[in-house]
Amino acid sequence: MVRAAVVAEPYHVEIRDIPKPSVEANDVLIKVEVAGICGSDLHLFKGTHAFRKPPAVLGHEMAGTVVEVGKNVKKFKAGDRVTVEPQVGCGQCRYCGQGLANLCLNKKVPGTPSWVGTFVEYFVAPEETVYAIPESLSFAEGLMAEPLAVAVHAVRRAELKPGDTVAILGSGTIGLLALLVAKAKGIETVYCTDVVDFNLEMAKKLGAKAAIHALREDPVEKIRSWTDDVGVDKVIIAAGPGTIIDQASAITRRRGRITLVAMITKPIPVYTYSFVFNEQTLAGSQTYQSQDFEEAVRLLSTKEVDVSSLITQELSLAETEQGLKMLADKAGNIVKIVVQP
């Protein structure tokens, strides 16, 4: 048996003993050194996640050490340091055929009945989803490959080009990672918004041209004034207040592009005529493709993106519920909380 952090019911986490996973021929068994608390884990904790429902083991971000491999595994051996791309497509549908496992309707992900979450002492994953991480990265930095891949995919969906002006609405983990990816791609002008001072300070440290507190200042007024009333070329939405899409449209130039990566699970009003009148494009961004995950691991390994300052808290497995409540209440200076099983 192994210990695991389980959302037993909304707003309640229990540490339970569950069976240690078995290793099939193509599997890699990993001792979990660190697991990350993601915004989607908060949705599971609150009982509002689209498909992860209590009772469920938390987590899909992790890094650890290989302890055993199946007989068919060729790329890994015991002792290797690794992270995992936590999704497996069915391999049969039209989306999997296009390399879009992120859009597969039958994909397998952690925290569901078909695959245990990562808040466990030992986690098993198919070899195809496992990526080596170098000694130069801490395990906590290594687990950041997963959220960084979300940001890489969002930036790719945003179709950023050299010379673009960009606004990122929401400077939590994904928003800040999107900022880092945009800067790594040579984008000079990035405006960030948030309602938490610490996040805005972090955005400025990481290279934002300006950071706007959305409750104290009007992002539309500020950004339009800085762009000669034209608006920015691209917007990435990484937060979910009810007016966020209208706000994004208002700061985007005509024929600009808005990419929505925030997981907004409740209906919100949208003034669609603004999109028609300005011929703007609204694009969704769902997790990532394997090429995005591979790029995220590369960016971390080469230090083109430094995520060390984003890891703000390290907790024990027994403190998982405390960490989720901290994130829910925005209690303290928080970007990424990691748990050590």
Second form
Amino acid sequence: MVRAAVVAEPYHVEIRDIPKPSVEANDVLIKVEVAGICGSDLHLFKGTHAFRKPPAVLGHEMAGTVVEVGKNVKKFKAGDRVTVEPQVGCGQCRYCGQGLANLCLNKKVPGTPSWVGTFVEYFVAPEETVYAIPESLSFAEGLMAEPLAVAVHAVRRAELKPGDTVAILGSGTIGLLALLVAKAKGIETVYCTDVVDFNLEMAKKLGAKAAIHALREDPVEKIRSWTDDVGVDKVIIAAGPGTIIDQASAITRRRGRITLVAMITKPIPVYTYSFVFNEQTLAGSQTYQSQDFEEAVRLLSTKEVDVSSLITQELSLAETEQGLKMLADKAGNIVKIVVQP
Amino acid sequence: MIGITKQTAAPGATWREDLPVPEVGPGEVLVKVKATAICGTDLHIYDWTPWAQARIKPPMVFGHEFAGEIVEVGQNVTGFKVGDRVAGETHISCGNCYFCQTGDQHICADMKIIGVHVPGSFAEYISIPVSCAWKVSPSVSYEDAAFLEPLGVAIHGVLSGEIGNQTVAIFGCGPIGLMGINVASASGANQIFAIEPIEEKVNLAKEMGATTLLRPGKDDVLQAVMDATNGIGVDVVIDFSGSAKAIQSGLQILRKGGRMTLTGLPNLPVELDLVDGVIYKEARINGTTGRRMYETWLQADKLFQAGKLNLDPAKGGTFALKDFEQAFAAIKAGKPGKMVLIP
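Moving from the form predicted alone to the form predicted together with its partner chain:
First the chain shown before, then all remaining chains and molecules of the complex.
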């Protein structure tokens, strides 16, 4: 048996013993050194996740050490430091055929009946989802490959071009990582917003041209005034209040592009007139393709993107519920909380 | 000259036979209007809705979809001469703003619109900047040429993404929706679902190239589209209705990775399920407005030259200009197709 953090019912996490996973021929067994708390874990914790429902083991971000490999595994051996791309496409649908496992009609992800979550002592993953991380990265930094891949994909969906002005709404993990990716791609002008001073300070430190407190100041007025009342070329939405789409539209220039990565779990009213009148595009961004995950691991390994300052809390597995509540209440200076199973 | 004016700040319009022929300024051409069509915008002006009240300064001739013959050219006009047959582009762009200077005059930040900000085409003559005159070939009738402006709206929306061999759902079978169906068909769309609750309107879609007609309220749109697309959904959704229900339904029937174009103007915010409708699907929703200057006009020309368009089913009726009240009444009675006035 192995220990796991399970959302037994909404707002209640139990540490339970679950069976140690078996290692099939193409599998890698990994001792989980760290697992990360993501916003989607909060949705599971609150019972609002679209397809992860209690009872379920939390987590899909992790990094660890290989302890055992199946007989067909070629690339890894015991002792390797690794992280995992936590999605497996069916390989047979029209989307998998185009390299779009993120849109797969039958994909397998952790925290569901088909694959346990990563808040466990030992985690099994098929070889094709496992990526080596160098000694120069801590396990916690290695775990950041997953949210970084989300940001890499969102930035790719945003179709940033040299010289673009960009606004990133929300400076949580994904917003800040999108900022880092945009900066790494040579984008100079990135405006960030948030409602927590700590996150705004972080955005500034990581290269935002300005960081706007969205409750104390009006991001629309500020950003339009900084862009000759034209608006920015591209907006990435990484925060989910019910007015965020309309705000994004008002910040974006005509024929500009808005990329939505934040999970807005309830239907919200959207003033689509503005998208028509201003010929704007709203594009959804769903997790990542494998090419984005590879890019994320590369950006971390080469230190083109330094995520070390984003890891703000390290907790024990027993403190998982506390960590989820901290993130839900934004109690303290939080970006990424990791737990050590 | 004869014409129709929004005479006072009140519903209705006034027939006039004593209007002065407009003066032809430098860079303008005087057009004898041969055909002018009624747009939804004109209905707002006619009914004096809040939209119109905020924009129109009576007394003024309105109307902006038109075609005619040049009878006089102003100073500094080159490239046009008396006798040229032209259709009217409605947009008068400023030429100086960010959008004009980056090739997107049709979304000019300081746009003036014929028949809204300056006198319109419901009259015997109209004087327009040469930038609003588009030469039409002799093979295109004046009535068809008067349809080029709204046809351009349809073309811009339909061709704002891939369309050849795509499965397409088009919401709204008003004149622009019908023309959009015809453009999608002419551009090689694979299946075309025409979705419109009014029976008389949706039936016309068949003649425009629609392969399946669906009436929300009577037909289960989601089920019908999924059955016809192996449960995948359509590649492209184009909304010409502006209806909240259409936009919501469109996001449901759109396949993953699909394109949804919004061209119809909604009045109110629309409740959207952004997780299932946009993120999980990686949908791309793009708005289009008006027509590109002048890419869309060239596209219209090519489609016409190739004989691929048949706008007749989108024609609701032709009226003498002085019978404008009958034409407006026909629209309000729900008669399908676009109404044309002949001065």
